[in-house]
Every structure is written in structure tokens, then in C-alpha cells.
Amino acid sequence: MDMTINVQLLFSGLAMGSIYALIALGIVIIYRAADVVNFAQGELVMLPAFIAVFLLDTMGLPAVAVYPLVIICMGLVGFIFEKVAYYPLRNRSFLPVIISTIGVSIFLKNGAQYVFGALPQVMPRPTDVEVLVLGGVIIDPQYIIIIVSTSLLLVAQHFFFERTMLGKMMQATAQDKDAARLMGIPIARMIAITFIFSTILASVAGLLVGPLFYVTKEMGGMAGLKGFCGAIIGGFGSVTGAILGSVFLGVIEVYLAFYVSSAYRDAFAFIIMILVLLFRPQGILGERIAQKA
């Protein structure tokens, strides 16, 4: 086997796994805080890519201003999402909320087509460098940007949850809402912030993956499902598991697509997920279960 090709595949897999990890993290933190699976997470990846293309191409704004502006806009979308799709149903069972998130997914997909059109769009790359050659290995610079950006974001997220009071309150809410309420933590506010944070993670994923592919209304659907698969493979409910499972999925998917068949690339993710559910249903790290007081 050609080592150069394998290294190129590894970078590609790590980049895609990083995208899946950001999506999976958004799914997991909402699940931990609100006990619901957000099936609109993929569309929250698609929407910021469309907004960025509009601001970069149509409005002519510089990238340094567009990216922060898109993230702020998506934070607002996350706040509205929580107030519309979750808050009115917060005292109901999980099923109505899941159906609500599916409705938001359909609305965002068709809304994007209505506003931005049905034709695929191209998102400009943040750098003019087309390829990087490192020791004979040809690497797309966008892969480096994705891996580095995701790594820095994960470090910042760890610092936020472990070293800040707001992060600790969000963790307390996710672990036990009743106990957190007795401690004086505003549960409703923490859940709203969690939805905003999850949407920002999805928006970063959309901005990072947008330059690699055409921006279409369908781009987030499969990415969202693979992020969901990554969360299950790692151990649904585990933040660390979501990261490891997603990166593992991204790498294995790329290698299988190259050495087996690229026609079944999307199917490999679900095959791996099914195998994990059959032989290790708790995932790679196992679902974290705590005894509540």
C-alpha cells in the first residue's frame, strides 16, 4: 500500500470526522440538557453556509467580518429554535419535541430553497492556496483549517465547561435538572443557552465544510445523520464518546470508500452504526449513567 495515499486519506478522514464531531456534540449536549434528540441539527449546518455565500458573494463583505456575523446570526436562530420548537412542549413527552424538530428541519430546508434558490452555490475558500505538499503528501488546505479549527474549538469548549460558572451551571442542568433547580440555577435559561451553543457548533461545521462541497439545501441532511451515527458509535450521551466516535467514523468511512467502493460511502456509516448496536450497544466508551438523588 502507498503510504502517501494512506496519509492523504487520513487527513481527509480526520477532517470529515471533525465535522461529524461538531454535529454530534450539538446533538449530545441538547440530549443531555433537554432529553430530546434534535433532528434539525443537519439543517443548522446548511443554513450558515447559505448565509455566508450570500454575504461573501452578493454583499461583497470580507470573510473576516462574515464568519463572526454568521455565527451571531445562528446564535439568534438557536434562541428562536428553542422558543418555538422546544419551550412550548417542554412538559410533554420526548416524542412531540422530536416531531417538532423534524418540522423545523423541513421548514429550514424548504425555506433555504425559497430564499437562496435551488441551484448549488459555491462558498469561497478562506485561502487562495489550492494544495499543500508536505513530504510528497498532497493535502487540501481546507482539511488543515477544519482539523485545527475544530481542535481549538474543543479545547475552548472544555475550558468553558470546566472553568466558567456558566459552563458548570449548564453541566449541572444536564446532569440533574431537579437538583440544579433546587440549587437556584435557572433551568429554562440554561436550556436556551444550550440550544444556542449547539446551533453555534453546527454553524461552525457549516462554515468549515461549505468550501469543500457545493452549498445546497441537502448538504446538511446526510451530515446530520452521520453526526448522529458518530454519537451512537461513541456512546450516546457521552461528550467524549461523541468526539471519538465521530472521528473514528470519518476515518473509517474514507478508507472504506477508497479501498472498497466510493458508491457506498454514505452506507458505510450506517453499517458501522448497526454493527456497534449489535455487538456493543452502549458505544465505544459506553453511555454515561448517573444515579440521580
Contents of the next structure:
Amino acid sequence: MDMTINVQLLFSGLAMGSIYALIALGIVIIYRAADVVNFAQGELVMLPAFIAVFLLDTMGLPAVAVYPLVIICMGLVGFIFEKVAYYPLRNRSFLPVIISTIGVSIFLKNGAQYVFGALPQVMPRPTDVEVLVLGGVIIDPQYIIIIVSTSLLLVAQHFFFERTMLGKMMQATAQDKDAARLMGIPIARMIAITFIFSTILASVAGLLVGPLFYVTKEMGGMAGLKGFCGAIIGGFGSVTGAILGSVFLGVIEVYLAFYVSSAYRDAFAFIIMILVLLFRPQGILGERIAQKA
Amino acid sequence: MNKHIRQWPYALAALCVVFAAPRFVETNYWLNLLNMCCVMGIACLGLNILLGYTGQINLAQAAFVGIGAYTSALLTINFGLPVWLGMICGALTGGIFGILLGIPSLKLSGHYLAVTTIGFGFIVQLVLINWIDLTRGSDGITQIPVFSLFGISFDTEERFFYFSGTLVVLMAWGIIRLRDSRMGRAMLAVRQDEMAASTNGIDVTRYKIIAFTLSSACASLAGALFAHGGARYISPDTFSFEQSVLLLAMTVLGGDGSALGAVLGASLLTILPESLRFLRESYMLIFAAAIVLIMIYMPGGIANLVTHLPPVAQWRERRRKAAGMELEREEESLPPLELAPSRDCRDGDMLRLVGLAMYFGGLKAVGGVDMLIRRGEIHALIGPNGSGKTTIINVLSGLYRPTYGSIQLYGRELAGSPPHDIARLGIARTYQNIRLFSGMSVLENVLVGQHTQSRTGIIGGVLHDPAQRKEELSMRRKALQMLHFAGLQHLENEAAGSLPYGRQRLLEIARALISAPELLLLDEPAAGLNPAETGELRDLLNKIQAMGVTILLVEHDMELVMTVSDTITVLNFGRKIAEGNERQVRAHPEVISAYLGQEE
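Mind giving me the form predicted together with its partner chain, seeing as the form predicted alone was just shown?
First the chain shown before, then all remaining chains and molecules of the complex.
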């Protein structure tokens, strides 16, 4: 076994794990606030990548302007998303919501293709550095950008939820809606803000992962599902669990793809998730999920 | 329940439509589309059993279509199996994989089950693409043999449609019949309330697995049909996640639990996109938007829309009234109810709790209770809130496994047995906050109550053979007698959830009582009743006791407790503090201090 390869794999795994973590976190906070799973989270990763390519390449805007602009656009998308796919169905069972979010995901995929065309696009990288060489190990600098940005963002969101009034109000909404309502917290607005926040997390993931692969309408779907898998592996409903589970999934997936089979790469996440669900349904962290009425 | 409404004329009419349809369809293109409607319709009929009847989600239905298609195609090509045999093998293989996918459903529900099935679907598709030696990979399989039966080769679109159309009609008919059978009602009960289903003797695990198996077998049969008809070409990308979503959307669009709706939904969403093709790129957009809009604005699907059309609604109302009249006539002609709970004459010590303890984490809900319930008595269990009364009921009915201690019914250990086994051994219960199958009719609720005393399986449920009919008739009779006994006559066809509160309480007791239990556990039956209703309840309890059923009564209404009970056990903080008859308990100092507070 070559040590350099293993280190390279580790970095690539940590980078993918970070992307999954951002997606998983978005899924979990929506789940906690609104009790629904957003099956369109992956498409909220794909859309910002397309918008960024459009603004950078076609419009020729500088990167410093593009990133904030994309985030703002996506915040708006998150707001509309909540109003269309969740709000009208908020009092119904989980099934219509699942199908409705899947409907939105199909809509966004085909919408992106309709607007931006069917050809795969290339998203410019934020740095000109081609490769980093650290002690003989060759690393894609984008991996480092992904890992560092994600870590910073996770620390920031932690402070947001623990230290700011808005964050605390959102947490209260997630924990007990009735009690929160009695405290005068506007529940509906908190849920809307949660959707926006979650969409922004997904957009950051999209902006970070965009330069690694081609930007296509399919780029988000599998990543979205893997984020969900990561959240379940970590312990669904737990924020820390979602992050740990996703990073674990990202790393182990890269090694399995390299050493076992690259053709079945996309199957590993599901296999691990199903095993976790069967043998340790509460995940690595987190509470028991097997619902007993 | 529409036993007296003949269904076969409708099935015959549907068959006539199938055989007339090709006369009105000009081109092979449209015939091909009709064949696709049949394939999708059969896959959706499967989902209707799973989702509509049993309430379980499956986002891998297309994978099962694929499993059936590949199994049948490969068996007929590689081993020269006759096509009909290949198709049967395809359906069986799908059923076996369905059992596999059903296993996670025992532990998981809702979103977890959804993502597990998504994962399963992706894995199947990856195997189809990558196991090239077996499946020929992404290129797919071409020149699949044509379907023939009894020397007739179904090689044209038209001929094939006669076959697939007939199959759809027969399967829809069977699945509609299944709903009105013991199996179908058990599935609906599982969907409405798993806990209440299990304490009514329904093995929830078993019914979920059966539903997954049937649903997957239907999908795989649809797949085999797809492989041997039409283009006779299959490739992995047909059996995608998107296709699974589409199948689910078709079923939901069709309507909640309506087999006819599932076929209509499948046909609509097969033909609609084709007629939207002129929109080119934007057609998928419109299609996706339509899915969201359907979820928002058509909660009951097509079936619900159709049944609310004025003429249909009037017809249904007339039919319901006629059925109600017939039930009333039948009810009046029946003798009064007789239950024979005691299977043999055993001694008076019926149920014995020894050192029963139940901890939740560090919380001691019940801490070592000994109790004896004698045959034929009304035994009340009272105590302040949080003293562990409902916990004991939950342990007795098998919902909780006790931390320590034993429960013996005539010397037979019950601790650790699942709820449905305990129900079968003769312990029935009601719930503090009523758990009826509220979407089902009053009569159906009482029929589900007879689950442990009936035996019809799937085949009987689909075929409605003489043995099934006989059993159904006797169950119905008994149900009517029971409703009369409980004072619920003339409400048979109402939805259980639409009854007034007091009637719902009575219905829940009727549902428990009809299983002719040895022991009936009643958890606060008088809660929320007005004085008149409480009076009725008291009479009912006395009548039940007179029939020979033993009752364990948890109740806060002291007047009721004191007037009906033979023995009273008083709990406080999970311990027994007193036991005896009314007078002994009233005079007990600890009881007085527990209820009135202690003077310090």
C-alpha cells in the first residue's frame, strides 16, 4: 500500500464528506423545524452552481460579487420553495410532502436544463493554483478550500444557533412548537427562515463542489441522497451526528471506491445506511428513531 | 362491506371495454400506449396494496418492475423457458426481493423507509448496469421472445393488449375484493393504527411483509409483461428512481386505497406526458409542476374527485342507505349476542402478576406489583395520576415488555409475548384516548375485532370462495349482534371517526369484546362521558360481566368504580398500597392519604 495514495484519498474523502455534511445539515434543520425531509436538497446544490457559472462566465462578473449574489438568489429560492412545496401541505402526512419535494426536484433539474442548456458546464476555480504538494503528496487545492470553508461555516452556524436571538428562536421552534408559540415566537416565519438557511447551506456546498466536477443537472441528486444517508448514519435529527456521519461517509466511500469497486461507488452509501438502520437505528449519535406510536 | 352488491357485472363490463378499445384506436402507437397503461396499472395496483391498504411507502417500485423484466427475459433467452413460466418466475423473484425490502419496514417508517427503498432501487439499477456477464450491462437485452399461450402468439400490439387488458381487469377486481376481506381489513387496520391493530390480534410484522411481497410481485409481473410485449427490449435506465417516483405519483393521484383509481392514475400519467410531447423541453417542467399541484389540490386523488361528483355521490348514498336498511333487517332477525369466552372450566385464579416492574430508563413507573384477578370479577385498578395504572395495562397487553416480574394467565407466562399473541390468548383492551380505525366503518371495526377468530387468507380474500363467504357471513352476523348489544345499532355504515365521542367509546369496547376475550382491559372507559352515558356504560359493564367476561377496569370515576367493582386495587407511585372490596379500600388510611393528601 502506498502511503501517499492513502493520504490523497483521505483529503478527497474529507472534502466530499464536508459537502455531504453541508447537505445533511440542511436536511436535518428542516426536519427538526418542519418534520419533513426535503428530497430536493440536492437540487439546491445544483442550482447555485449553474447560476454561478452563468454570472462568472456569461456575465463576466468577478468572483467576489458572484458568490454573495448567488447566496442571495438562493435565499429567495429557499423562501419560494417553502411557500410552494411545504407550506400548503404542512398539516398533511409525510407522504404528500415527500412526493411534492421530489416533484420540485424534478422541476428544478429540468428547469436548469431548460434555462442553462443540456451541456455540462465548467465552473471556474477560485484560485489559479493547480496543485498543492505537501510532503510529496499531491492535493487538489479545491479540497483544502472545501474543508476549510465548511469548517468555518459549521463553527459560524454553531454560534448563530447558540448565541443569537434568532438562532435560539429557531431552536425553540424545532424543539417544541406549542411552547414556542406560547412564548410569542412566530412559528411560521421561523420555519420559513429555516428553509432559507438550509438552502443557503446547500448553495455553499454547490459553490464549493462546482469546480471539482462538471456542472450538470444531475450533479445534485445523488449528493442530496448521500447527505441524507450521512445524516442517518450519524443519527438522524442530531446536528453533530449529521456532520460526523457525513464526513465518515465521505471518507469511507472514497476508500471503498478505490480499493473495492468504483462501479458500485454510489451503492456503498446506501448499503452502509441500511446496515446502520437495521443494527443501530439511532445512528452513531442521536436518539432512537424507530417510531412506536 | 358490499357483499350484497354484485361486482362481477362491473368486471364483465370492464372486460368488454378492453375488447372493444382496439376498435376505436387507429394506430399501433396508441395501442402501444394502452399496453404501457396496463403495465403501469399493474405496478400501481401493487403499490395500492402496499401504500393504499397498508400505509407503507416504496420508492423502488420501478426496481421491482426491472427485476421482473430481467428475470423473465433472461430465463426465457438463456434457458429457453416458455414465456408464461418466465413471467411467473419473474413475479416470484420480485416477491422474494419484496420480502427482503419488507424487513426494514418492520423497524422503520416514514422517511427512513422512504430513503431505504430509494437506496434499494439505486443498488438494483447499479447491479443491472455493472453485472455485465448476467445482464449485458447498459446495452440492455434485445430480441426478447414474444409471449404466447395455448398456441396463440401475442405478437401484435392488439393481441397483446387483449391479454394485458384482461390481466389488469382481473387483478383490479381481485384487489378490490381483497379489501373487503379479513386480510384487507387487517392491512387497513395496520395503516390506520399499528398499535390498535396489534392489540386486536393482528401480527403487524406479518401483514407488512405480505403487503411488500404482493406489491413487489405485482410490479415484477408488470415488468415481465413489459419485457415480452411492445419493443421486446429492456435496459437498466428504464427502471430508474424517477420511474419509481412516477409510479408512486400515479398511485397517489389515483386515490387513497382505490384500486380503480390506481389504474386510472397510471393511465392518465402515461398518456398525459405523451400528449404533452409537443411542448418539447418544457414538458418535464409542466409534468413536475403538475405533481406538486396534484399533491396540494387533490388530496384524495381521482377516486375522491369522482366519488364527489353529484350523480356518483347520490348513487353511492342510495346504495349506502339500501345497504343500511338491509343490515337493519338482518340485525332485527338475529338472536341476542352470546359470547362463550371460557374455553374450558378452569379455576377462579385467572391472571396473576408476580413482582411486576416496569422501568423507563431510571424512572420506575411500576415497581414490583403483585396482583390476582379472579375469573368473572370486575377488578378495578385505581390510583392518582402517574401511579402506573396505564403502564400495567400496556404491559398486560404486550405493548411493553416488563423489566422484571411475571404475568401468568392460567399459569401460562405472558411476559415478553408480542401483543397479537396476547390478544389471541384472550386478553383484549381499549385505550384511554380511543384508538379506533377511524377511517373504517363501524361494522368494519367490529369485523377487525374478530381477526383472531377467523382464518381466511389471501387466496380466499381474492377469490371470495364458499368457505370465505361462509366465514364472512358468520362474522357479519356476530358483528351485528355485538353492535346491537353495545347500543350501536343502525350506525353500521358510518365512519367510526365520525361518531360522537361517547359512541366511539362504546364501539371500542364492542371491538374488544367481540373477540370473546377471557379478560377485557378497559383504560378509563368513562373519561369524557356525560352522566347519562356513564350510566349506560355501567349497565354495559354489568352485562359484560354477566356474559362471563372478566374485566380489569382502570378508572377515575370513583362512583362508577365503587358501584361495579368486586375487587379494587389501589396503586400509588407504582406500588400497590391497598386491595380489597369497596368498603375495605375506602377505609384504608394509605388510600385516604394518597387521594386527599397527608397531614404533615
